[in-house]
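The chain that follows stands alone, in the form predicted alone, written as structure tokens.
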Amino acid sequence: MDLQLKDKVYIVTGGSKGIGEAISRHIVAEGGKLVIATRSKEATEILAAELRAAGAEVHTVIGDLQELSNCERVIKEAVAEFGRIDGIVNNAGVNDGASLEKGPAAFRASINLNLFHYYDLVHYALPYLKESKGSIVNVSSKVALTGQGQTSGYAAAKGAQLGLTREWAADLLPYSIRVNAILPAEVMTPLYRKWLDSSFDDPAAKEAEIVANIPFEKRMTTADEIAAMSVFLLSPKSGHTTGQFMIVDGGYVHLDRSLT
């Protein structure tokens, strides 16, 4: 299927690692022009060099998106480099374990880390998205619906991302800008692997315990499966889909646990 992304310009935050990297790869595979916005300098340079060598047009903006000026800079550089913006994938963030016990300062820092840049980037991009009738994809998490324990800040941020998805979908109807969210559950990324390896005496046993509770095929969702949904939502092929929460998780959230 031709997703009609060719020569269109897409910004992916956190676009050089894990789910973000997979989304970046799928965008350029469909002929899109890519802007990676992240603070991960080394990983971004390696990925960008690889993609450019394969013929892709890639621009990188290195900086911490917790700084408002960096969000504005991403938009300015994207337009200066490519002349337009057709879509944004808000993906950057981390489950930082800011629990009730960690206190108000940790909670506020977690919200800053995981939420504000979603709003800031779209705010600065809005004039260009109006011109292109673009699309926004917010990467949230199943934690927004289920909770997890010991991660109040992350859960609050992810829930707020769903609220923004519905609000923006309503707000931007007059401009034909579509806004949707993806809620991953158990996806093996470098961060997930680091959590397993650093948190448990027997990481393999813990991984097997988690996988056993995933109904469909008893396996984790792949980053490529999240990316495939992301580029579909960006594309005109999903042209009448807006304000939706797409849960790509092998039935983890909604199917009866007796199935496992």
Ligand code: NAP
Contents of the next structure:
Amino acid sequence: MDLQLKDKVYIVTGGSKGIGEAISRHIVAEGGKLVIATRSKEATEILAAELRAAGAEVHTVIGDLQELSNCERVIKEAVAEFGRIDGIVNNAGVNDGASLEKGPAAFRASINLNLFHYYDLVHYALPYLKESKGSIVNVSSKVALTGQGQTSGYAAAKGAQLGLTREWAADLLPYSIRVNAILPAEVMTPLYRKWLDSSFDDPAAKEAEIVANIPFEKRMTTADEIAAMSVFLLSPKSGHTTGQFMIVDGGYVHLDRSLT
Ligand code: NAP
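Same protein, different state: after the form predicted alone, show the form predicted in complex with the ligand.
To see the whole picture, the full complex is given below, headed by that same chain.
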């Protein structure tokens, strides 16, 4: 299937590690032009060099998206470099364990880390998305639906991303801009590795316990499987799909517990 991304321009936040890296690779494989917006300088330089060497057009913007000026810069540079914006994948985020015990300052910091830039980028990109009838993909989390424990800030931000997905899908109907969310559950990435290693005395045992509870094939979802859904949602081939929450998780959230 031709996803018709060729020569179109897509911004991926956190686009050089984990799920974001896989989405970046899929966009380029489909012929799209890529803007990676992230604070991970080294990983981005390595990935951009590899993709450019293979013929892709890649622009990178290094900076913390918690800074409003960096969000504005991402959009300005994307347009200066490529002249248009066809889609945004809001993906950068950190499960930072801002629990009830950690208090109001940690909670506010977690919302800042995980939520505001989703809004800010779309705000600044709006004129260009209206021109292109673009597509927005918000990477949320199953935590928005299930909770996790010890992570109030992240859970609140991920839930708010679902609220914004529906709100923007409604708001942007007049411009034929589609807005959808993807909810991963268990995907091995640098973030996930860090969470396992820092949260449990025996990370290997915890990992085995989690994997045993994933109904489909008793394995984690791959970043490529999240990326495949992402490029489909960016593509005109999903032209009548908007306001949806895509739960790409091997049945982890919804299937009968007795199956595992
Ligand atoms: P990851 O491996 O840590 O990659 C995320 C990238 O985004 C990193 O390069 C990170 O930089 C960057 N980033 C984070 N906050 C940023 C900010 N404020 N400004 C600029 N860059 C920032 O994470 P991942 O596991 O791929 O997660 C990607 C998304 O999927 C997140 O929204 C996460 O909540 C969601 N998700 C993941 C899972 C999973 O199982 N992995 C499950 C559910 C939802 P640093 O390395 O410096 O932090």
